[in-house]
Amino acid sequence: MKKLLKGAAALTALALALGAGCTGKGAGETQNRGAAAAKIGVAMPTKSLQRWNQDGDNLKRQLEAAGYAVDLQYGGENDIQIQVGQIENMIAGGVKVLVIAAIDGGSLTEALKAAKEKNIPVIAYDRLIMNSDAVSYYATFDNTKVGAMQGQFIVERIDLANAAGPFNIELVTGAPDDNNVNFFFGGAMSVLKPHIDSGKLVVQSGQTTIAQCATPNWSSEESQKRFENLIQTYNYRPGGTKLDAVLCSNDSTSIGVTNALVGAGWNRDNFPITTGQDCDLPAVKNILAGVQTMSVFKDTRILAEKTVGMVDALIKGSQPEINDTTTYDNGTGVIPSYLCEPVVVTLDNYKAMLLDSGYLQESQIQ
């Protein structure tokens, strides 16, 4: 646990500094105020998840503070055709840069050909857009590290280095059309698979591939249905088959798993170790209630700040800040990227990470 929380103090300081900056001047404000505002297109996947609302709001606020006009659109309920149409309209409407969190990373190839023809730079936001040479940059978190942190948390919390075992675990990941799943799940399995192969961790269902563990649209309802089936099939109940841990790649899938486990009689006194990601408000409440063990915090204010910096550099004809030129190949080549740092949040440090940083207010978690 100590390993996972290293650097927490540093992130708190960064988040506190950013929290102050979020309400002040944005990147390039002085330079852009005197000129006609360039229009920036921002396409988000859905308004049905807290994190995408926050991402959209953060980007719009910071871009407007930097002097830009913003066309912010949400793709309905993760409706690919709606998002494609929105992006096509943004291109036709004269945006100077596109920032896109894709619903389906492989669905935008044709739509973005027009952006390429019009020399409109495209920034893939948190989800890599695949098979398009129109993508100029990628802004995200270190998603392999996110998964590895989840896996390492399970290893350390069970104390696999010293405990005899075997221990039962089940695996839940997200939408198979979201390229990030490969990094989240791959990072987690890089830590967990050696213990599965040795027999110390046992997946009773035998479901260990992305295809077997996927959750369409990252849906809480879908993850709940799948996990209710696992509970029924393998008798994962107090007094039945012991379930020691559930790897969940994000909070929305974790919420579905939590609902299924609570329905089967599990409570805070015996709840399996359960991971998550995003620190969505319902998940934070579950952590406080003892029915989710951790979530990986990805401060979307920081991601928005870095993305706005990229936009500003592109508009001014300079080189955006990047820190990775090897990891993310979208099928047309490696996309220059900026990777933000995630951190683990638990009951032990949520106040410092989420409240003291201003990310959440105490009144929201009561």
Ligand code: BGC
The other form holds:
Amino acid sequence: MKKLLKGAAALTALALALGAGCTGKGAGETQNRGAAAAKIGVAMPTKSLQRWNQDGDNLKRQLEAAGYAVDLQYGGENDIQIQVGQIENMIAGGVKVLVIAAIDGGSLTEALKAAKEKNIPVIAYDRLIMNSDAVSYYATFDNTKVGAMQGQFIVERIDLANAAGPFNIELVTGAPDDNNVNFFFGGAMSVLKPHIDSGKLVVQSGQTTIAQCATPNWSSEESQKRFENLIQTYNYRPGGTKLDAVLCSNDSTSIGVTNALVGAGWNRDNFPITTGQDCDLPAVKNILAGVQTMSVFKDTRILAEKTVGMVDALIKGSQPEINDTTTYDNGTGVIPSYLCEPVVVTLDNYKAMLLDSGYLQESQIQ
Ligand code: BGC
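Could you drop in the structure for the form predicted in complex with this ligand? We only have the form predicted on its own so far.
After this comes the whole thing, all chains and molecules, with the earlier chain placed first.
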């Protein structure tokens, strides 16, 4: 509630500062009449993953189409200091709204104090920014559902309801400084833990906490290294210890795990069930090659559209669209959020979900 009021306060302050009203016209018409387009700062974490390039491109294109000027920056290779500097420059450079996908959700508290002082509303994009009362809104996917879908997929593919078991599983999640990990891993474990507790799913390594299963920077190299160690220690090989499933919170971690498993002799005929998230191109190719079983599709075009809608509402002094006011507390209160819907993608539906929707081109996956 506190945050809802704060979100509304940020909105009123910005509208007064801009002298903007709700004309019911398109943003471009309102923005460009007689004045320079308002500048929106967009901070993305890295260019090294396909999804953030798409996020940045989608946001820039859609914001520009709505009549805004865009300052889009990528934080090097997930470099926290670079991102902090970029955000400070955006604030000094007069942006009217900040859209930030944080590298480290807890590292922006100081930098964002200046945004608050200047009445610049901050939209946390995809990842929640922690411990900052400058954050007005949050646009993301239903991150708990992403994890629950991965867990549920494993349960159904193994057919835990009917099969005797026990079945071996290992768990891999992402960067511990990304608040999303708590929701991805939490969602997956809400489904898997009862089966681990009952002994039907067995984690031979005993590694079941976020700290034990984390992958710094969501790096494929790191997840590969950790998994090669697990293979070595528990002899997870065809003819050795049977490995039935690997929960991977996203595609970049799944790619590292796939590399390790293929290196240990697993192939499309016996490959353990592996999960992912993002439908990044290399992961989709792995799905087609039978060395990743599923990914969770989060259509970044929709996330960008919802975020641009929030920016536009803030600039015009109207209420941004939200659909969640209970889930995401950033340490200063609950941040009003819009959660987009994730979708499971497998060999069975990738054509409809990814190709027919224009998200990927057929030529890219051949
Ligand atoms: C995003 C995922 C992404 C991961 C690594 C998470 O915060 O929600 O889509 O795979 O970061 O970049």
